[in-house]
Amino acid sequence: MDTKTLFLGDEAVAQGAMDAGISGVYAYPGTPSTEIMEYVQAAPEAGARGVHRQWSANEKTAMEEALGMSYAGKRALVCMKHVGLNVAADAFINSAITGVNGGLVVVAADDPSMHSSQNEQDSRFYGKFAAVPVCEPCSQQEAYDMVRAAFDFSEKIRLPVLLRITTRLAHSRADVVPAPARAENPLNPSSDPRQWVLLPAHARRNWAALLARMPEITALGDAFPWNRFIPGTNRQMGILAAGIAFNYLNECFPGGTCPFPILKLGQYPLSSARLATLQAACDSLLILEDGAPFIEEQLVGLFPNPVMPIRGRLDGTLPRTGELTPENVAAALGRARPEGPAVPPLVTPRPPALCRGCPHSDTYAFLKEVMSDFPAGRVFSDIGCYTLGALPPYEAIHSCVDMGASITMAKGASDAGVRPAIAVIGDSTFAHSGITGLLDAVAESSPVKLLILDNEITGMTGGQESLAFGRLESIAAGIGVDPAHIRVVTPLAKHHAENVRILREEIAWPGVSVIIARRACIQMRRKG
């Protein structure tokens, strides 16, 4: 199959899994991840085989539900963002220990510059914590091409794989010639139950031979080829360029050639060969990565700066925060990076806004209007549209921390003694992190005034559909919320006096109440 095809990088990451056999994809919406759970539905190929395509709860659920496929012998893919792998984090550590059946892939989406994040942490600490190879493509060609290889690598070495992305190769398209798909893995459940039970006796033992072990899969991995070293002419400096660094340390050059010796790094753990060989090569190193000083702070303790002056965002080379970008590789390389033709402004900017017609805007209507009674009272929001109720004209909200956080801060503010602590989530949210919060304030019968925002969808990665569509007033009831105190309104204006009251009423109950705030996504209706 020689076909080009033009793929988003997370296109190609979908694609690249289908074709290595997977029966199953888990994952929670989350830009810049979304795309690659959402191409494997709308596949036709997918559909006709019966892989797996259904969202999850949360990340920690679908990184354990992937391990569960893995153990039967089939191969499983886990989408994610940065912060979801945050979520995942026990289960992802763990299955380091564990080891695998079925080849196991985790692809983190990175997001320096934090475009929809709320921090730009690097995931491949995740994976040197763990101590599982990491994958990090520079072009959507080697994202199709790492995410197969890493499923015949995850078998052979019997551990995960995570797959790091970062934004513009997720959301950026290119051409990508696939290769011919490969059968899947027929079921075979692993047999032996050391393990995968992680008593202490069987994890340390477990433990100690991952780390036996790493020389023999550091030299596998660096075998593949998108590890390699590039000669160069001018040994004044070495450049080590990692995922699309190596991209953006092209577009320096165009037309030409880069004349120093460069090592391309597409595959971690690093391999101290090659270091060696690039050390030999120059004088001093340049370090291109995206995210976190990740190689730079382990070569700093490698390589000490009075034998090999190493420059990067450590030393301010590079900015410390945010992406790298070719107009920075440029600056760091003492070049003018080449201009294009200039682009005119097309639209006016502005902050981002709630849509027109947004049923959260009529939410923080009535919200507003009861808080203005309450100035020592508190409202914490959560992760989604709503958190856009921090800005004019709602200026409703007080934080907005990670997803679960909105319930768990409410219940300590109010143990603090803040009245009203009022926490806002939404649907999805709620049944990705919220319920344990719940439980939390239901177990001591807090004082939390719990507004969930059921716009029916998950509407800011795109409208997937949320896991507690038609179950919020059971879910809140079977946690032990007294149903009388389980308020259902409609977001609407004509409807702002009784949702004031009703929130006023709860306000005045001593325990817990639950209101939903439930009118469809204006989106959703217009796409309907």
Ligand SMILES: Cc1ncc(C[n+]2csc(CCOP(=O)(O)OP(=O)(O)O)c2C)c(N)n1
Given for the second form:
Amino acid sequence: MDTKTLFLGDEAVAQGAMDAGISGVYAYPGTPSTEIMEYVQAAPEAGARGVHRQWSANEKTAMEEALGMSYAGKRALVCMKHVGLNVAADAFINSAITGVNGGLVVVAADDPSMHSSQNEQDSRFYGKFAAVPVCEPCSQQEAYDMVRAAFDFSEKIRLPVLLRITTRLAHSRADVVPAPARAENPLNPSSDPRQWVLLPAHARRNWAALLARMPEITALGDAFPWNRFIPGTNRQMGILAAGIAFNYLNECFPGGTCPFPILKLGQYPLSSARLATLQAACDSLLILEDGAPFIEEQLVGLFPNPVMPIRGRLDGTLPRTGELTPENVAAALGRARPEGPAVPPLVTPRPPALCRGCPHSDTYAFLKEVMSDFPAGRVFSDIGCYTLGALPPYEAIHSCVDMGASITMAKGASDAGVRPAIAVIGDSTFAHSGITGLLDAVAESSPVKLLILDNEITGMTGGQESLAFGRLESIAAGIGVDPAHIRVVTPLAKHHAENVRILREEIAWPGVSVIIARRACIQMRRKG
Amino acid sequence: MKYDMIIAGVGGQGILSIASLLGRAALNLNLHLKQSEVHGMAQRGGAVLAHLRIADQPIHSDLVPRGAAAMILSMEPLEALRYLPWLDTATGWVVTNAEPLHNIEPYPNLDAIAAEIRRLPQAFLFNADKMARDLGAPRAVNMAMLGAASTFIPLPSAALESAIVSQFSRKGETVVASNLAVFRAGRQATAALHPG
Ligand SMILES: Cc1ncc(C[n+]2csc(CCOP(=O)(O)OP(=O)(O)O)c2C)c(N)n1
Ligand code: SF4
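So that was the form predicted on its own. Now I'd like the form predicted in complex with the named molecule, please.
Now the complete complex, all chains and molecules, led by this one.
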């Protein structure tokens, strides 16, 4: 393949990884990263080559499976949304201490402005925390090229490499010219237990060695073509533009007419030699970066009088929260343009809602009826389509924090005396991180009532298979829930009265109950 | 050449397929393209939009800057108004479906919405649902919209038609023919408005 093709940023990453000779992709779905795995799953060449491309139970299992593939000498790609890296963090950070054998690239798709997320954490901090290189593309073409370079870099320095993208790149299509594909690595398992057995004695040695190599790793990373100094004629201000910030900057100065010196960055750790070039060419700095003021905080430090005035998100030149936009970057450069007509006041918001006929709406109907008898009771929910049950007309849930937190928060609240403490979780979220929480409840016979909303799919992210499919009853029974209190109901209006009765019965029982509300997502049925 | 547009609608109304048809046509013409889409939570019946930028030189931002859009194409009248700040007031067109999608309570007064749209210097409001239905292709509403908008979009109609053919060819000749018919009817509806 060498002709121009339209790729989403996610697809450019996926095609780049396939062409770089990966043997496996490991991932759990999460906006805006989902389409990376989906692209590989749909690619005939991946099927022909036998590239691993099944969803994992969660991001931690995905990360560890990929590390195992790397141990065996082959290249692996791991993909997740930003909060997924919290789940995978233990494996990710320790993988910097073991290092890798086959190339290992971890993609974290950040979601500044929280279009589909609970927070806007910036994954570049994880790269710094773990002491691994991070690359951040500015375009779909750069994303494609960077993935291959990141695999090469990973194998050269024998470390995992983090690729950080943000929503606007992940979910935007552009024309990309691919490079010729190359072969996968042969099987070649590591035979160095000192690298892989992180006993304190080994880990201390590996960590010291990693830190000692940081200057070399920084210099190698700095040489990539995505780091460029572009001289300018006006030294009043120098601009540091990381990742897609570079595009918004160019948007303000079409045809390369920016008079200010620019440092375009796509690689971390930051090279102080590179920064010195910019510093020498200007009298003040503007930092443009999507996400947190990650670079800015490193440059400003805590001294009240830094070497030169630095503007960015910390001093209010750009907003402290939310994504960069063409508008806020233009305003920071003093080049705001007039907007079109204002939105007329009659325009009301149109928030997302459960699909008409969604099984979750029938589940919330019987749950709400039962809970109206228990004003002191609480419903701890989780993340998925069913989180929309927080909005009218349902207003049926009281919390949603992180994947799996429904069961565990219900247990904690029940420990504190909340009755009834109800947990509501989707089937995929249960597989992701609900099982261990349920085990906690079983171990203490907590009177937690767990409703598993089994729509037989991962609905929120567009219908990926759920690893709990067909296994929910046996998982619950297997970890010790009394089979008499594993109830299966069908969330349909015609079963409403029966479902109300069953939930009431279970609330009356002072132990762990699991009520599985099973009916397929209607979008899935439509897909056929 | 540089053409920026916003494609608006409600999750599930097929705005991504309009964007993808335009993208396919632009790519076949060897133009540059950036097309930013909304995936994820908002697709569940919420307000969604796509930014589409076509140019004969490399494009920088994935997002259309506010005040720069030459076109707001909307599958739904209320949604056409939501993105007005993106419109280039001097030259921009708003082409929108008049058929409302009632999934919010209360839905604002439809006559007031239409009045707001008609107040714009360059707007075309028509019932694309009815047009598609009358041509026996009730699912091709987005083709009626694309047709009506295409009059103002600087891509040859033939390039769009061949993109439609390749997009629907898997579904058989009748589907291709009915989509083309609706597209042409849409284009015909605005033909007289074209400045030249
Ligand atoms: C750690 C983490 N990983 C992934 C996601 C993205 N995500 C949100 S909900 C969800 C799955 C929802 O599936 P399910 O629990 O089956 O509920 P449904 O949407 O089908 O109702 C995913 C993958 C997330 N928010 N956090
Ligand atoms: S996608 Fe499925 S689970 Fe999600 S709201 Fe629609 S019907 Fe319900």
